[in-house]
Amino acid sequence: MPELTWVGKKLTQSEPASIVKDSILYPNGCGYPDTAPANRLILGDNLSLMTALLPEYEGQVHLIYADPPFFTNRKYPARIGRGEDSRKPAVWKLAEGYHDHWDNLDSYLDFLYQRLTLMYRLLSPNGTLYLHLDWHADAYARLLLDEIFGADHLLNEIIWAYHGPSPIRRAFNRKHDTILAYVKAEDYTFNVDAVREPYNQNTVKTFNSSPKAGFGKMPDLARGKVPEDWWYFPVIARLHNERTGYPTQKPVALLERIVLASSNPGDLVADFFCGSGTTPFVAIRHGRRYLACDETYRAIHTTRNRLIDSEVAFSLEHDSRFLVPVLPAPKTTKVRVQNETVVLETNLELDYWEIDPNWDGVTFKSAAQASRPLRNGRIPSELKIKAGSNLCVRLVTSQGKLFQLNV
């Protein structure tokens, strides 16, 4: 077999993380405060993150997205305003989202393959890696996997593909996403009842109307066919629901086609880069547990945003060097308890606040959360919650600075 080889390439032996459990989250109070979340959220690394979870989890994750940078060498920032003109990109209020910059590709291919070789090791002897990339490095990531899983565990290469707007005028549009799916073995999970799709109108016509339509096959037309190769979702600008504001966002129906195929209820699914935390979002949503990670707080920050809906307890954790600093709440900021309602009065611009009811000073208990909602609104300046004997608070604004207020 061919192998991609680059200057200096060889698998390093990474320094594992000394991960700190910060905070457990139970939305809306679910499970607390006696539930031991399965459920993990850490800011860090992955590289040192996934070091150190390998004795934990080595042969234990069932499946893997990965959608890491692309190599666009392009900085990405995050939208944070409320309300605004899509068209209008000049009036958006942003904040910092993510680099994806490299000095060279050599640089990028070593990033890549030290953290596909870990996630090759983590995965199940049943489990599937989904890695998303496109154009600008898809074919050397084809050769890093064929080299990491063998050629003959490709299982699909997956192309997504969407609409929307683009400069280029010398060229094809490029409005496709490549998708590269591989197992570990022959038992591989695929169930593919879960994500037949119903046959198009026109075949339908076509077979009601001729015995010969299908070469003498009759499928069943009531079941649904399985998915080809390509899928057609649409990208995330065009879905304002769902729309975070985190840069290079993927959209739920994308994942969930994923999920579904190639995991099943209680399995384990992991996204070292979860950005928006579009992976757990679902994952949890549909009966799976799930390990979420991403080196920037503004990734931790969005994705635990959409997970304090999902009504299941998750721990907030993260590497020792990728400490967020807890900076006191301002004079201006005030809390009072009014039977069992706790009131915010602050003049912060916030983006999410909640309450630890009792607060030990070592894990923050977050029984109570409240988020801006992702359209239009205000955040809520009250949470029903039976204060115990230390309440605290905690605040982060709307450009990623951490608060705390005790009570």
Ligand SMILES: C[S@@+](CC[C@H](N)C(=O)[O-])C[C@H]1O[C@@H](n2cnc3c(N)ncnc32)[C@H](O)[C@@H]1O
Given for the second form:
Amino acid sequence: MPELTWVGKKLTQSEPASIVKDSILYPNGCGYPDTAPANRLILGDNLSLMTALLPEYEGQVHLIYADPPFFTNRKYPARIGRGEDSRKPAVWKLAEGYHDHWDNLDSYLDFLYQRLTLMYRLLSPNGTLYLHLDWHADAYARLLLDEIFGADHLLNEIIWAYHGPSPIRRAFNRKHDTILAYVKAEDYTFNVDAVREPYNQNTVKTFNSSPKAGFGKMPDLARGKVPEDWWYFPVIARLHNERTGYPTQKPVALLERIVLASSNPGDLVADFFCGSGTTPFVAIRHGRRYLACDETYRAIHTTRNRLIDSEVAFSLEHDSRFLVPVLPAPKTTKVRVQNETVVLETNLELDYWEIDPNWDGVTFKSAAQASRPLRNGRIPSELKIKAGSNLCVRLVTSQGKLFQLNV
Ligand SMILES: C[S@@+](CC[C@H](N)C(=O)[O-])C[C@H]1O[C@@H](n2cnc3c(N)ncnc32)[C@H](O)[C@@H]1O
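Having looked at the form predicted on its own, could you now put up the form predicted together with the ligand?
Below is the entire complex, every chain and molecule, led by the chain shown above.
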């Protein structure tokens, strides 16, 4: 069997991360469960995070969606501030997003190889891995996955097609990504009825007028068809309502198709390159549990802002080497408590704030949260809580600084 090789190719054992639990979030009054929430959002390098998660999750993850850097050698800034509405680019501010920079192809392949091997180990026997890349590295990745899973375990090579402007004048416009889906074994999960789509109007018309059109085979027009392995979904630039400002955010519709097809309610879905959090957002919308990791605080912060719209508790954790400093809030920031309402006054440009009514000095139990709306409007300056004995407020600015105020 052909195998991809490069200088220094070798599987190495990474040092496991030491994972610290910062906070547990209980959005929209979802209440304090007795046990730690199954849903985890973790800041750190996924190599050491996955190594640390292996003892608990080896063979336990039903679906992994991986959307790593594509080997583009570009920087991807995030858009922040008051003007993330993509129809008003003049009011965008830029902040650091993530880097897709490599010394050479060898170092990129090494990065992928180590991580894909760990994902394989985490995947359950009936699980599926979807690896999302584009023309820069998809051909190499296919060989890596053939080696790790076995070439006959390729389920699909999916083409996600989209459109949009491009400066290219001496080649065809590059407007598709490739998603490689690999399964571990024959009895993999695939819920075909959950992802059927309507036949197009011409097909329906043809069959209704001539039942012999399909050479005697009449499709079940009402049930819909199994989608092809090429998909069209508009990119986020065109989906104003979904746009978080985090770079290379993927559409909810794309992840919905993957999650619905390859997992069941209650299953564990993981995304170790979660970016703006599209995968965990879709996972809870459809009753799945999730593990989500990223190495940038902006990604974790953006994901948290999306997840507090749910009624599902989750923990926010970090590798101890990725500590985010908690600064004392400036004197101009004040909090008043009136009955069961906490009123915040601040001149910080806030993206997010939250309250722990009974701060124990160790794990922040966030009982109420507010975030700045994605499009228009202001972040709420009041939150309702049940009174506690040691009120503590945490605030995150749009620049990503974290402040704390003990009341
Ligand atoms: C293509 S983006 C993911 C976008 C995401 N699918 C979404 O819908 O928003 C890739 C992400 O991988 C993260 N990343 C890159 N290297 C990483 C690593 N070693 N560990 C954890 N995250 C990493 C980057 O910070 C970035 O957020």
